[in-house]
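Okay, so here's just one chain, in structure tokens, the form predicted alone.
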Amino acid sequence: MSKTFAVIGDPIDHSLSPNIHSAAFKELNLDCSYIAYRIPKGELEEGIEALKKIKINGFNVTIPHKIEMMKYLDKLDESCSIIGAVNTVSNDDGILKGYNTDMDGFLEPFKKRSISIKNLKVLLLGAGGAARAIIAGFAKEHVQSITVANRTIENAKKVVEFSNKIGLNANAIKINEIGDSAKDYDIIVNATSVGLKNESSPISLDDINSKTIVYDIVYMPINTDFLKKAKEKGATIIYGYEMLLGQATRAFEIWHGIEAPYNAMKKALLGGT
């Protein structure tokens, strides 16, 4: 009996997704398939139950629906319910649980290095879509304090708030405050947009040294100016597409309940290099 998968957002175009996944099913001779839909904002209660129509066995969720994509949830794991976001979906006989792999893939690379994040001093910079799932991840690990940084100081302040209330010490400050104090923490993550468009890294990394964990969720283009700067001073480099894979792997893991093929969905990722 064949499987149909998909990812729903808008835009949808650009999603490596596909391509990820259908690299799994081919390395375990998977009847699956899966599809980018575009679904437009406004349109997801049509788009769901069109969806529901095709009897759709799971999907993930991108902008813009990751958090009203919960009103349409029938069940929701315990990620999901901590962030107040979803990005993938079961659909079990017309009952849709929701999941958030954010988190998961997030902390996945710090496991495949066997790196304790235990009571570690976090900088988080960027405080948008990623952050909340970055910070339940850093809670769940028992990290020792977290500083968000970021261009306006409010949307630092709302995240550090989630993190207070979910029991992460954590503090917020503009982003142009940090000056030469990234020596201070043990990682410094960048979730924001920066290093998209080959931009230079956000902030200065000139202070830090091979102690340093730095991690870019930035994974187009691999190598973006902020893990160069941190490679010239021998940090521990996680790079933005190990993060994605490790999403991809547990939607994998929660729609088919066998390992993902790790290996097969990196290479579909990187293009073989």
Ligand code: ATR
Second form
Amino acid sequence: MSKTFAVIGDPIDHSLSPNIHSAAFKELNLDCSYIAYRIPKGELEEGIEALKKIKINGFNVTIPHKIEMMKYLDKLDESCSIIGAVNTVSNDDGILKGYNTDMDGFLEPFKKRSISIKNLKVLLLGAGGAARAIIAGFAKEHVQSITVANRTIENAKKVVEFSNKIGLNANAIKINEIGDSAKDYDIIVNATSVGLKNESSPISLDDINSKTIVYDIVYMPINTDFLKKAKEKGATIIYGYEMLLGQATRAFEIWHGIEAPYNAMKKALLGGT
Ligand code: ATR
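Mind giving me the form predicted in complex with the named molecule, seeing as the form predicted alone was just shown?
First the chain shown before, then all remaining chains and molecules of the complex.
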């Protein structure tokens, strides 16, 4: 029987998930479809009822519903209960189970490069929706410590509290106080939205070197100024699209129980490159 999947959020028309998943269905000859379904803030409950009525097999959840969606789940995977946000839901005869594949999706590029991040020092820029999944990932891999730098210090303090609670030693600073201290870290992650509109790097990377790992979770444009500056220093760079693919392949595997066709999904995202 044909299966249906969706991504819910608002705005949703620019979501890349329908393309990525449809490419996987085509590659593996699966009788499945994947749609983008706009559910405005405040209409989540009705939206989920509608999806249940059409017997949706699974769906991804994006802004602004990742936290509120927790209320409507019947079962929680551990990834989702730790982070307190959900991005993937499976529907088993009306029983909704939530997962958070952002955490493992974030870690996937390190695994692909066989980089062990245990005991490394991390600088995380940003303290918004994505930061918790990233912190949970770093905690799982036992990095040494994490410094959270954010424009609004109160938001940084909140995620630092979360980090310390799950056993990862963290501290908060204001992003404009980083100065030339980027060189003191092994891994630098941009989880702010700076770069989406082609802005220049949110911090100076002048003093980093080729041993630094620089990761941007902004995936559009692919080559942000932040990553360009890191490349100039010979750093190892990790692209935002890799995390996007990582979370999508994990969601695919939860829903279909088979290995995701990574290369076909990557090609759908990047075109011929
Ligand atoms: P997401 O869900 O993608 O993480 P978000 O929750 O809106 O998005 O968080 C965006 C992050 O980018 C926040 O850390 C935000 O900083 P504030 O907490 O101070 O708002 C950060 N951010 C957005 N615009 C920024 C800018 N121009 N300079 C620095 N940081 C910025």
